[in-house]
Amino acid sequence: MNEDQLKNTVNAMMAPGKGLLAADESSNTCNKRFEAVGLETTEENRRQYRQLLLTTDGIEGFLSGVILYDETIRQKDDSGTPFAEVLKQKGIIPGIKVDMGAKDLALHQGEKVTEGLDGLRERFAEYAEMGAGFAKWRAVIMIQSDDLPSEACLHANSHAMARYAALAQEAGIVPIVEPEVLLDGDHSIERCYEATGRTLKALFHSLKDQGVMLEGTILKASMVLSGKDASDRADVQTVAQQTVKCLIEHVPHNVGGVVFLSGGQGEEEATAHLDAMNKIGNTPWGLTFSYSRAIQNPVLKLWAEGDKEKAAMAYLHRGKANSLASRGQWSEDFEQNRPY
């Protein structure tokens, strides 16, 4: 493990202002966006969008990297070039996401554990040679009763988290954990607070038992909120509020960095999110954006309109948005003069 290597890459990812682009949605994930909006679902339609993504001029304004998925990270631009060198030339981190998704627990009704440790070694030294500097691993935690998330969920998914954290840190990787805490369900926002924290204690516990080195190491964590079918869902300041508290409470003051997941959330919401918390500030480590379609959503239906350059735009106003969210500097006036 070159240590140094390791702050150094987290260091140029949560440079101040910028943020991490989620473009790390599966085959058929995003073929289920694209039939959303009409689009036909073939790798090259894919490519092009991704493209878009990938090669926009103005997003290293605001973005310190990108997570890839399998697929992208093996796709070139119209000229040829690789996607990750194309982000690469920007001063842009390529990571990768590793994980195999998660799967149905063994004897625990309605909760999933995530999988893909399996000849994860061997991925990780194929995606470090075609340039990946980070990646990431999600595992998703459910409320959805008083009985979940069970002890069982939270140390299968910790566990598994950890062995992957050691692995890409063995490779020279930044590991990115993501325990997502899902938003689906009608819970409170202590009930929320209540399971993050549960969550965030049993994953760094299995951090440090596998001797993750937590400098070299970046938390994606889901904001505590409200469940989406909560009949008094809570406000953007209190949202702010208790999640930068819970953070505060459970979360070791040395890990490298926090970036938020979107989390099912619209594109203002999230944002508005970010930016309170970062009002609030005082907190051991930075706060910044890793979002997927809280930025991708208005530049996907533009795209499949047809309308590509204004599909840009869209994009370069949802990175600026955020950048400033991260400096606690945006407003509801910057949407004002949204292009889209």
Second form
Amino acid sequence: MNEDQLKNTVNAMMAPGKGLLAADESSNTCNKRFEAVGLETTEENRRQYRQLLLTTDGIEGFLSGVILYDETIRQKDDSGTPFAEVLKQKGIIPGIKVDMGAKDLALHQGEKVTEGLDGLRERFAEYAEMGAGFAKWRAVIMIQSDDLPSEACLHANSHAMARYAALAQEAGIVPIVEPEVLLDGDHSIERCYEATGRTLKALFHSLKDQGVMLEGTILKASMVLSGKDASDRADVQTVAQQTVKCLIEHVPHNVGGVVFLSGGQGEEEATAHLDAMNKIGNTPWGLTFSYSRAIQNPVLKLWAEGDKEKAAMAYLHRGKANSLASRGQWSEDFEQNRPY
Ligand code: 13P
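Okay, that's the form predicted alone, but what's the structure of the form predicted together with 1,3-dihydroxyacetonephosphate (13P)?
What follows is the whole complex; the chain from before opens it.
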């Protein structure tokens, strides 16, 4: 394991004022989002849409990295330059989603385990060759009923994620470990806190077991939130306080950095939460964004309407908003200048 290489990549990913764009939706998921806005679900359309995300001038001011899907890392821009190369020329690190998705966990109704370890060493070698500096693996944890998540689910997902992380580091690639506690359900924020805490405890236990270097690892966390159908949802301050508290209690101080998924929050909601956490400050790791929907939703809508210029403006606006939030410098006033 080349520890210096991994630490250098982590430092670049966590550069102050920057964050990650998650553009690693599988073709299936991307197609569903295309259908929702009336776009044709072709490979060429996916390439053209992602070309906007990867080539818009100015994104280098707020993005340190972009997570790509296998199809995208093999694609090129209109001039024939591979997308990974386009990003590197902007000083943005290309990353790659390597898991093969969450499948039903046998004998545990309603729970999932993420697959994708088979052949992963060989896939990492190829992705490293293509320029990937970091990777992502997402596990899905549900809390819709009182007895979830089961210890079996946490254990199976943590074990797989730790083995993935070890293989990534062996290949000189920084692993992002993403145990997403889903927003679905009507649970309280306390219930989310408890489930998130157990999830993180199981994950860091497995990472230690597998000898994963935490300084060369990034945690992609879900925020501690009330369920999306809860009747009395916690406010921004409470979410920020509870999330920071839960992370400080369960995440070792030497982890390279913490980035957040948006998980179905609204665009401004995700920005406000990140901002409020960074206003609290004093965390042992940087806290920044790694959003897909909370950045892309307005962009995709405008792109589908054929307004590419406005789509790019919306993209830069959300990027700048989240960049400010990653420094605790965003305010609602910033949204009054929203160009969409
Ligand atoms: P969302 O921000 O839309 O939750 O996506 C982030 C992600 O990478 C999920 O794996």
